[in-house]
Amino acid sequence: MKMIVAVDSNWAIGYEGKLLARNKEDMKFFKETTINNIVIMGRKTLESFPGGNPLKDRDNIVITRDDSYTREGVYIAHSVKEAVDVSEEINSDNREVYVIGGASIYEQMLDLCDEIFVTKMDYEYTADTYFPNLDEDSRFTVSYTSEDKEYPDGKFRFITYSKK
């Protein structure tokens, strides 16, 4: 299992239920990486998408504590274990499984992931939601860092963290 996330220089990922920045190259990377695969997310993440619709060309698994929650086009799970079980049941063709947020889901599933794809923006945004600082986590090491790239607020780079 893998994770994919965009963070600022303080490992922030969101503010008031929204992403911190619009970064076209990051969005393209996210789509190219997750397309035709399985994504796991929390209910609030799904509902933050345009129209609250699932991501196209991906199997979407949504974790929610609400037993009555339904949404067309998604698999519903009520725990991390159930989400993992669903991902295994629907993954007959050995696709990748990506955890895509939000903060609570990232934290609960971090130990289950072998690789984490981080878009690290060299900018400090106003934020209220954070991702664990992988630079301070002894379980992970940097296995790839791209060259610096430009986006409207400054520089960013793609970094891959791998479990030791």
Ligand SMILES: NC(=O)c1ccc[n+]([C@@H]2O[C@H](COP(=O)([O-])OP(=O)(O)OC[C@H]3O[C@@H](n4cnc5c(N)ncnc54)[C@H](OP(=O)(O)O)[C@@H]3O)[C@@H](O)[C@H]2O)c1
Second form
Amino acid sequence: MKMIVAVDSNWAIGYEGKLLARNKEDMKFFKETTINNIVIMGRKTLESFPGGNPLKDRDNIVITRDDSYTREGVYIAHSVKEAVDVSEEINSDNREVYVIGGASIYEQMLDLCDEIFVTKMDYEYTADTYFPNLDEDSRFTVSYTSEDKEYPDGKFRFITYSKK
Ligand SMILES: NC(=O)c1ccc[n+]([C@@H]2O[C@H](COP(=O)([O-])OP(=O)(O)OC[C@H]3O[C@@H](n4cnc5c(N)ncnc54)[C@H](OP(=O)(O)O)[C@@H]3O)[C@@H](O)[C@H]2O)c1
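Now the other one: the form predicted in complex with this ligand, given that the block above is the form predicted alone.
The next block holds the full complex; its first chain is the one shown before.
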């Protein structure tokens, strides 16, 4: 299982239920990476998408504690374990499974992931949700760093962290 996340210079990922930045190249990378694969997310992340709609051309698994929660075009799971079980049940064709947030789901599923695709922005946003600082996590090591790239708020780069 893999994770994909965009963080600022403090490992912040969100503010008031929304993303911190608009970064077209990152959106493209996210789409190209996850397309035709399986994505797992928390209920709040699903509801942060336009119209609260699932991501197209991907199987969307949404985790909620609400037993009556339903959404068209979405697999519902009521625990992390159930989400993993569903991802295995629907994955007879060996697709990648990406955990796509938000903070609570990243934190609970980090240990299940062997590769984390981090888009690291050199900017400090106002934020209320954070990703764990992988530079301080001895389980992970940087296995790839792209060249510096530009977006409207400054520089960013793509970094892959792999489990040691
Ligand atoms: N920068 C990025 O790459 C990125 C990516 C994704 C999201 N984000 C941002 O992150 C923020 C949202 O993160 P968040 O932590 O507030 O919300 P979240 O993780 O998306 O969703 C939280 C919800 O997931 C459900 N949940 C969590 N753990 C569960 C468990 N063990 N069992 C059953 N259900 C569980 C609960 O849903 P119920 O309340 O329905 O029970 C909980 O309220 C937003 O600002 C979003 O824009 C950023």
